[in-house]
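One chain follows as structure tokens, the form predicted on its own.
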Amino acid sequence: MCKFRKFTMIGLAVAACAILSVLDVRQAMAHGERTQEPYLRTRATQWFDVSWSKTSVAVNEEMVMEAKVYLMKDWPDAIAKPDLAFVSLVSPGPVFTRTETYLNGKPARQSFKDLELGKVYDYKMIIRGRVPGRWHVHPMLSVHHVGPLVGPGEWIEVTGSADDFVMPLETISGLKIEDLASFNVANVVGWHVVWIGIAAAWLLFWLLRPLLVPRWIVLQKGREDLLVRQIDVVVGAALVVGSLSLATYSYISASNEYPRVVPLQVGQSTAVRIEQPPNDVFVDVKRATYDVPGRAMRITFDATNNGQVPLTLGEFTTASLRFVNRQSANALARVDQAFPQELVPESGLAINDPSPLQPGETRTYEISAVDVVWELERLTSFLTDVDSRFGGLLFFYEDDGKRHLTEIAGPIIPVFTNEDGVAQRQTPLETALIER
């Protein structure tokens, strides 16, 4: 009988291995930010032009990632307000070394302050590889109260060895550490050593006496004098001059060899204010569906066009997916080939009327961003928000390419539709919101 299991357990381990071999589990070792609530992703920050200055580096090798960052202003309310925020990337661990980061050009060391909805923030950041793999990174916003608001990720392959890593670092008094990865880490571990040996050798000497039944007996019978025995406080009194003794040695030694040192910072910046791209088109959302079998979002808008030239509709882009318009030549020029094909539907952006949007115009759009992708990126559970609300940006283009983008926020109601293609009759409910 137990041949038989230890058989059947070895059988098990080798169809799991088999299995294993033939499934692509990279996908399980990225797109962590489909578990992140739609709302979060499509109200809260809009990523785009976000780019990898290169898809493969070696270990100490630096690379660029750059993006920009919207604020909707059509904020959830749900979580807190960006009062503070910090500007950092995610990927599967410290498989990179920031080496710099910038929020609009101004070193973004500290967290950052009071940024404004309705705002663009440039964002740069310099990584250098660390450890060899292929891994998914990613932009990220971490919003105070809130947590990570991270954009669309790319596969980064570092190469080489990681005993390779170095982190060299010349320190305000002239002192040149080789790899601050490895700077005095023995003697950290000493220290530890010796405190937690003191910790335990005080543990040690109580825990030989008898403990918690044998002390309450003797208080029970009034007899506290026999807790305290003169060799526990000569013992106690050693500790505490000891301690303090070592605790004084150590601060006294630290400070004759770091004599110019600088405290953990904790200050906060506020962000430099740069020119916002022009906005001439006013967006009025007056329906907002999501066709639940045909995977497809249908929104109906009025866009006034307040500028002085002809604007083209472009582009919908909402939690880093791209629904482009495929007969706007500005629109593809914008696709780098080297940005995320997944994120960049190949469906596009479907406009009941594609013409340009002329100076003082007011035009009724009908919009459509038909694809699978809803269901892959997760996004399709913001039907089930207290509030069903969507949220997105537009961007139209002149002649020349010049870009403009728009904000487009709204509520939102999930719609079934027949085997024709007719929706369904809509509930009293339904038909309200709609209405409002």
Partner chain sequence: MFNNQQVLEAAGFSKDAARYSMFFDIIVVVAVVLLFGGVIALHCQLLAGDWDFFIDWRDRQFWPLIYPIVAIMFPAALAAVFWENFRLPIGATVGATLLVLSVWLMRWGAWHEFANYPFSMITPAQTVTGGLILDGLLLVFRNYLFVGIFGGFLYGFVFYFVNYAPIMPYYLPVEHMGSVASVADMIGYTFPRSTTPEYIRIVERGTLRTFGDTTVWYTAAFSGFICIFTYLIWWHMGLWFAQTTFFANYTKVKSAMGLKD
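Please show me the structure of the same protein in the form predicted together with the partner chain, now that we have looked at it in the form predicted on its own.
For this one, just the chain is written down, with no partner chains and no other molecules.
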């Protein structure tokens, strides 16, 4: 029995090693953006008009990432308001470098305070390729006490050699820095080598003697005079005086060499106001459901056109997903072919009445956003949220393509099965849309 158990254990170990050796272990290329809680992605910020000027850059070559970000009025209660925010990007470490950043056209090297809910902000960042590879890059807004609020990502190829990367800079005093990545490193290493060298000499001064056991025995015998001699005390005193002298010299010489230095700069900026997109549509949510087996979000809402021209519902966007009314040419024209297509479901947006909403008209819309992407993007956990709400943006279009932006948000109800106890089917409208 014992032998059988031993062979079993050996067999299991060999099998485990064999399985592990053939498993395809891949490098994590993105950075877990889908793990971020859905309420953050659907109800805090809405990113749209996101663009990347290039999808392939050489080392040292610049590209531009631009976007618009809308801060939802239905901002989640669970997180802090955007009183302090930093405009940034998400990439796997510094594989790109930042050259310039702007929020509403204002330089954004530092943080911004007092961002307003219900407003659209212009995001722009110029970045340079640094480390060759294929990297997933997102625009991002970091909010104090909230964390990163991430926009859609695009794969960017960086070509060339990392050794060729340089980041030159010139100080106000006229010092030309050839490469920020290696600037002054030799000076720091040099000083560290000096101090470690002195420490090594001091340690050798003691380690080249009988060490632990003999010293302990001698100490127990009361012969401390053999262990610490007068000459040792003199060397010790010289070490203290020498260390303090060298420390003082290093500080004074560096101060003389660099008389004008500044402390770290942490001043915060206030974002300038920019013209907001028009919004002539008033929306009142009546009911919203998420059909779990059908992977469909269905929203019923009243919309009133308070403007002077007819408006066509063109798009529902949330968490960077774009459900586009494929009967609207103006809406389709806004979908850049370079935009990540996995974020633009083929099924589009099903609308009960896609005809233009006339000026002064109030209509009850029933829209459906049906796609497996709800699951793929891990967006269905509003079923487990304590407030069970959804959020997003509706885009209405005038005939000439002018876009109106309306926030839509409200409670959402999960639908697990229909009254017969089986999974709810697609509505005829949704089926027709998907088949088309």
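Just so we're clear, the structure is a prediction, and the values are computed from it rather than from any experiment. Positions refer to the first chain, counted from 1.
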- [ ] Could you tell me if Pro92 and Trp155 fall into one and the same rigid part between the two forms?
- [x] yes
